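Only one chain is included here, represented as C-alpha cells and corresponding to the form predicted on its own.
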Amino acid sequence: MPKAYVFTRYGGPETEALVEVDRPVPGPGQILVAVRAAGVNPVDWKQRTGYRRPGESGERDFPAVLGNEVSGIVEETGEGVEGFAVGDEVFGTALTGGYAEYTLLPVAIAAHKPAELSFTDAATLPVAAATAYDGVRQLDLPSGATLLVTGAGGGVGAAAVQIARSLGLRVVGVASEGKKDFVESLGAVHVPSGPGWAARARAAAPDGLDGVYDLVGADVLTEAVELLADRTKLITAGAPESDVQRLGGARVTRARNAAVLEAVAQLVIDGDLNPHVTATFPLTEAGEALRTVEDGHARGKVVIEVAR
C-alpha cells in the first residue's frame, strides 16, 4: 500500500503519522498523479490545528493528508477528463493531501509541466507563488509604484516580492534580520521585523507606500494600514476576512485556476521567479520539513521530494 503522510485528529504536531493508505481512485475530472515533490506551506500545519480555507465547510475525514501543492506524473485519468493522458508530467492542487505516493488533482487546477521546469520547483507554485501572484494582480499597482510585503522572507512573501519585481514596482519587504540578505537578494529594500517595523518601513519609502501584500496578521496587518493613504490597497494572505475588512481592506482573492499555474510556471521559466528552494526532505521525514516551516525558520520554501 502506498505511503502519506498525515494527521489523525486536530491539535498539534503529536497527531502526525507516516501511515499506509489506500491508493486514491480518481472520480469525475480528476487525475491520479503519483507525487514526485509537494510543497511545504504554512497552511499545512494550519489546517492540522483546524483552520479552514474561507468557504469551507464540513468535517475532514482523519487520517486526513498533510499538504496541498504537488507535481508528478499521471497515472489515471477520471470520467470525461480531457487534455491529461497517462504519463503526463502535471502540477496543481493536491485534492487528497500532497504528502503523498499518491494523490489526485482536479483538471481545473492542474496543468501540463513545463519540461524546462523541475518536479521540485513545481511543487512550489500551486499555493505559494499561485497566491503570490493573485495578490500581486489584485493590487493592480502602476509600475514605479512603491509596494511593502510583510513576511517577505517566507514562500509566498519571497514569491511576491519577485512578481512585483517583475511588474516594474519598487518592494519593501519586512523580514527578520536574519532574512536580511536573501529579501535584498530578491531585489527588495529590508526592513526588520519586531517592534519599530512600522516606523523604519516608514523611513524606508519617504514618498509613501501605495499598496501593502500582508502575509503575517494580527498586529502586523493593524499597524501596515496606518502606512497607507488607500486603505483599499491593502490585502493579506495572513488574516481572516473580518479583521482585513474591518481595517477597509480586502483578502487575496485566489483564481485557482490552471491559467494561473501556466503563468507562474513561464515566470519561472524567463527568469522572473525563482522559488528558491532552500531545503528538501524525503517523505519519512515529512514531519521535519512541516516544522522547519511552522516554527518560523523556513526561507524560501521547503519541498518534500518522493522517491521512485
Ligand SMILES: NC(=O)c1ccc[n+]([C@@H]2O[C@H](COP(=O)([O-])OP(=O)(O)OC[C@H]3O[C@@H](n4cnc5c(N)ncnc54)[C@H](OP(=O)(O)O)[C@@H]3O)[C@@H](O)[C@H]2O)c1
The other form holds:
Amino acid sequence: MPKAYVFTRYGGPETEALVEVDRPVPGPGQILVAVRAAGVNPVDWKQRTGYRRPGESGERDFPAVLGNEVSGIVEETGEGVEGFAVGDEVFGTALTGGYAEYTLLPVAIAAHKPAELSFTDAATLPVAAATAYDGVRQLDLPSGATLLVTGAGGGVGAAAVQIARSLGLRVVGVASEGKKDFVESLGAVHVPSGPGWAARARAAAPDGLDGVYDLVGADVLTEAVELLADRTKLITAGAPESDVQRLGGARVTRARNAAVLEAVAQLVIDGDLNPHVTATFPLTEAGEALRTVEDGHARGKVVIEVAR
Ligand SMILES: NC(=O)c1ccc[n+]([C@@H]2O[C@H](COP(=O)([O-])OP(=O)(O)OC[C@H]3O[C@@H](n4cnc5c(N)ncnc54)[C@H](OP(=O)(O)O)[C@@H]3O)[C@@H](O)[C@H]2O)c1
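So the form predicted on its own is up there; where is the form predicted in complex with this ligand?
The complete assembly is shown below, putting the previous chain first.
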C-alpha cells in the first residue's frame, strides 16, 4: 500500500505519523497523481490543529494526509477529465493531502508542468507563489509605486517581492537581520523586523508607501496600516479577515484556478520568479520538514521529495 504522512486527530506534532493508506480513486473532474514533490506551508500544521479555511465545511476524515500542493505524474483520470492524460507531468492543489505517494488533484486547480521546471520547484507554486501573485495583482499598484512586504523572506513573501519587482514596483521587505542578504537578492530594500521596524520602514521609503502586503499578522499588521495614506491598499494573507477589515484593509482573495498556476510557472520560466527552495526532505522525514515551517522563520520554500 502507498505511504502518506498523516495526522490522526487534531493536535500537535504528536498526532503525526507515516502510515500506509489506500490509493485514492479519482472522481469526476479529478486526476490521480503519483507525487514527486510536495510543498510545505504554514496552513499544513494549522490544519492539523483544527483550522479550516474560510468556507471549508464538513467533518475531516482521519487519518488526514498533511499538505496542500504537489507536482507529479498523472496515473489515472476521473470521469469527464479533458486535457490531462496518463503520464502527463502536472502540478496543482492536492485534494487529499500532498505528503503522500499518491494524491488527487481537481483539474480546475491543476496545470501541466512545463519541462523547464523541476518537480521540486513546481510543487511550490500552487500555494505560496500563487498567493503572492493573487495579492500583488489585488493591490494593483502602478509601475514605480512602493510596496512594503512583511515576512519578506518567507515562502509567500519572497515570491511577492519578486513578482512585484517584475511589475516595476519598488519593494521594501521586512525580515529578520539574518535574511538581509536574501531579501536584498530578491530586489527589495531590507528593513530589519522587530521593535521599531515601522519607523525603519518609514525611513526606507521617504516618499511614502503605496501598498502593504502583510504575511505576519497581529501587531505587525496593526503597525503596518499606520504607514499607509490609503488603508484600502493594505492586504494580508497572514491574519484573519476580521483583523484586517477592522483596519480598513482586506484579506487576499485567492483565485485558485489553472490560469494563475500557468502564470506563475511562466514567471519562473521567464526568470522573474525563483521559488528559492532552501530545504528538501524525503517523505520519511516529512515531520522534520513541517517543523522547519512550523518554527515560523522559514527562508524561501521547504519541499518534501517523494522517491520513485
Ligand atoms: N490565504 C491564503 O491563501 C494563504 C496562502 C499562503 C500563506 N498564507 C499565510 O500567510 C502567512 C505567511 O505564509 P508563508 O508561507 O510565507 O510563511 P513562512 O514561509 O513561514 O514565512 C513567514 C515569515 O514571517 C516572518 N515572521 C514570523 N514571525 C514574525 C514576526 N513576529 N515579525 C516579523 N516577521 C515574522 C518570518 O521571517 P523571519 O525569520 O525573518 O522573522 C518568516 O520568514 C502564513 O500565516 C500563512 O498561513 C495564507
